[in-house]
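Below, in structure tokens: the form predicted on its own, a single chain.
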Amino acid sequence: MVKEILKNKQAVIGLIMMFIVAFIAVFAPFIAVNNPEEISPAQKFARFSGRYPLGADQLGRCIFSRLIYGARYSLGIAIPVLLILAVISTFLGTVSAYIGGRFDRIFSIFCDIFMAFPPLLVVLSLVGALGQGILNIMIAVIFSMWVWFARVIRSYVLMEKKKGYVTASKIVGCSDIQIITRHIIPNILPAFIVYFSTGVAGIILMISGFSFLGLGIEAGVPEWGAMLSSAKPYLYSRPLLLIYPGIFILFTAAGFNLFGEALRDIISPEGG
């Protein structure tokens, strides 16, 4: 698998882009040249300089430093959310598909009802009830998205459940837990990884979009979507304030999507 990934140019490009963003997030304190939250009214809209490599924003804060720390917030929110979604959706989707019968029908009906509500509407309602904050936006995104991930996992398990190795495992006396953990989940893992690698990009875009609308992330936090939101009034006078975080969001989402799509082609070349 590793050799196939390294031979795929798209996968390598995606990996490099992902590594760059992860490197920036991990070493942000060493890369940033200023405190991203330090306000200097006298430096309002300061031009490029050694102190401000990309200039300063409307409050005199270093744009470069805020962009660097924005990687921490975007990945620091998206990856934990994705891991929690992976655990919840894998457990519920696998149990529902494997048990089948009435339980699976009830679960499917519940999912259909839940999916009738757009994720944006669910997040808006929850953020309105819980209030702004990083933890609250994470809870809202998890609550709005788990059913979509669970349905995908359920479909994978339903396909695997019909294969001969499951029947053979039952014949030799394997318990249901053993069949699920030792056979079904390892077999759906490649498709699982593909789906969730592209899911990182989707969650980053979602969180940035909510921040742009002024939801979830408090004003002043150096997060890319929040930076876009605070720069809206300066769209025509200072367009670079919007272009910089937009480029970072695009770069990060593209990296995860490129890698995920390439991995999908590697795992299922006939489906590509």
Given for the second form:
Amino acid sequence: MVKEILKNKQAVIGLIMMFIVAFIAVFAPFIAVNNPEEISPAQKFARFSGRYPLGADQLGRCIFSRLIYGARYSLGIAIPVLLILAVISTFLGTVSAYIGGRFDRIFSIFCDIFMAFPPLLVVLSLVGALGQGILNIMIAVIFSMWVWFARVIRSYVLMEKKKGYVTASKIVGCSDIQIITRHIIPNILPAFIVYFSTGVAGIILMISGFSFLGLGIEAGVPEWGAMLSSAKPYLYSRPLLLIYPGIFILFTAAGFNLFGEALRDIISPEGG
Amino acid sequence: MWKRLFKIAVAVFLFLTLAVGCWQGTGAINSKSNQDKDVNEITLCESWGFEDGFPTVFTPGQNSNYQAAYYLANFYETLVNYQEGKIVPGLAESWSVSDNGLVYTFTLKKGVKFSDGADFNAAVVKKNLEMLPILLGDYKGSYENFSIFFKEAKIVDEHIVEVHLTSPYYGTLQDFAKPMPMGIMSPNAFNEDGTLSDKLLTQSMGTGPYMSEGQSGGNIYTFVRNPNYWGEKPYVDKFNVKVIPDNEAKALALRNGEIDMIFGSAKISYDGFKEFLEDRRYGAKTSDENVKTRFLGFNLEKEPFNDKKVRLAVSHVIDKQSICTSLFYGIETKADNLLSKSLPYCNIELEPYEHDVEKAKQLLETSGWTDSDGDGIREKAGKKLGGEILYQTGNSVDHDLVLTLVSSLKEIGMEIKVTGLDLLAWYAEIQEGNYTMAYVKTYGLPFDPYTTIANMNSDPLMDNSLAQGFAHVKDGNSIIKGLASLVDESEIQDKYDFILKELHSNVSFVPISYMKELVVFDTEKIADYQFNDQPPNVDVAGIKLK
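I would like to compare: after the form predicted on its own, may I see the structure of the form predicted together with its partner chain?
Complete assembly follows, chain above in first position.
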């Protein structure tokens, strides 16, 4: 599988892009030249210089350092959110599909009700109730998204459940837990990884989108979406303030998407 | 064959779209330049439409925004006017106040007519005053206090009217100078039962220099000269107000000639203003008069700001001058007094708490706040020195200012969080006392200083951010309430001296800067703009054309 990935150009490009962003996020304190939150009004809109490689924003903060630290927020929020989503949705989706019957029907209805609310609406009301804060936006995103993931897992499990090997394991006397953990989950894992790796890009965009709207991220935090939002008034006078975070969001989301899609082509070429 | 035909069809379609677009564009420009030849016409912009028409009373109960409130001075006049801290004649040539402060006698101007042809006289004034408390409803006292104390209006003769109060109120004349809600409306503006006529939805019925001509194209409101106006003819014959909700779009509209002027600090950012200021094709002006004060308020019941030394340290660490020069481009000026000295009763010398970081650090040390664990944040008895600043979201200048304040406070080892909330949530948190610091603005002209001081009373609690500042004074509420009914000017001044000095010495607030009103205009058409005596009012008569 690793060989196949390395052979696929799209996957390699995506992987390199992901690696770059991850590298930036991990080594942000060494790459950044200034404290991203340090305000120096005298340096307002400072030009490109050694001290400010991409200039300074309206509060005299180093744009370059803010962009670098922004990677930490984007990945630092998106990846934990995705992991939690994966655990919750795998558990619920598998259990519901495996037990089946009335339980599954109730679960489906419950999912339908949840899916009727657009994620933005759920996040808006949750952030309104819980208040601003990175933890709160994570809770809100998980709360609004788990159902979409759980449904996909459920349909994968439903397909697997009908296959001969599950019946065979039942006949040899495997317990339900054994069947789920040893047989079904390993079999749906590739499809599952593909689904989640394309999901990262979606969640990164979602978080940037929410912070653009002023939801979740506290004022002054160097998150890319929030940077876009605070640069809005300078759309005509200093468009670069908007373009920089835009490029970073595009780059990160594109990296994850390219890789996810290439992975899908490798694992299930017929579904392409 | 089909491919070629398709290509031709696409080309023709694109060409037609282009032609239609261009044709409409030039059409619009032509119609504008045709108008220019006949009449002196200009176009302004506003963020919202005037769907609720042109009455002089707008209340949150009935209206979702300020509607035409800031335009009323063009259509309506008041009995008196406010000019640089003084009350000067308006529709009343002269007035007198009885010794007990209960009776105001106004002698009205003669020969004044409303734009709908009705005569202006004592009966009209009586009608307007009697209707005011009813029109204000639950909001009686929100924009003025006069309606709370109003007892009756008596007609002495056709041009003399007596206004009786139940108790003296020292801000009565200032209230009479507010176009909203004290602009005098024509008798035809009222139905027989006293409610407002539906005619006001499209028509203005005042004695001012202009009147409404109705709405065109859905988002343009047109106003023309009032033929019955008694005063000097203004330069502009006709003006339009175009509805453009987005501020960036407003600036763009001014650049491409769609509008001729942007009025008001709410409609243009300081960065936008500066760009126009540096561009010779545009004129950019700020009002001489200070309009509002930006300040920090504290919750004096909560740690750590219940300690005066901590508040004083905050006062010393904020570099107001540098904030004004760099963040506000020098448009705003440094504030040392909560209420600008140019306001009535507020010309009081107070020793400012100058920017001095060392002194601020020293104050915290003496108060027992030290950084014992070396993390840059001070502690006392295991508690970190910190809190939060509550501010209203939606304005980029406010947002930037709050972040700058937080970064200054960090310099002296104070860890402050910022919490941005929308207006209603912000107000609710402050009223509940769920805050340590709040970023606030005073109500501004013409509500300063009267309403600002009145709301320092905590019973009933109108504004906790202000009431907190005076809560430490014994009998504070009765002092504020007593002030309202004083008659003797020197006694009023004494009370002001006491209140303002007390607020200052207790460091109840940290004033930051005085805001100004802004205007940007196209110099090809407009030569100058003279701000209204109450600068937030849009005053088309103050526009000088080329």
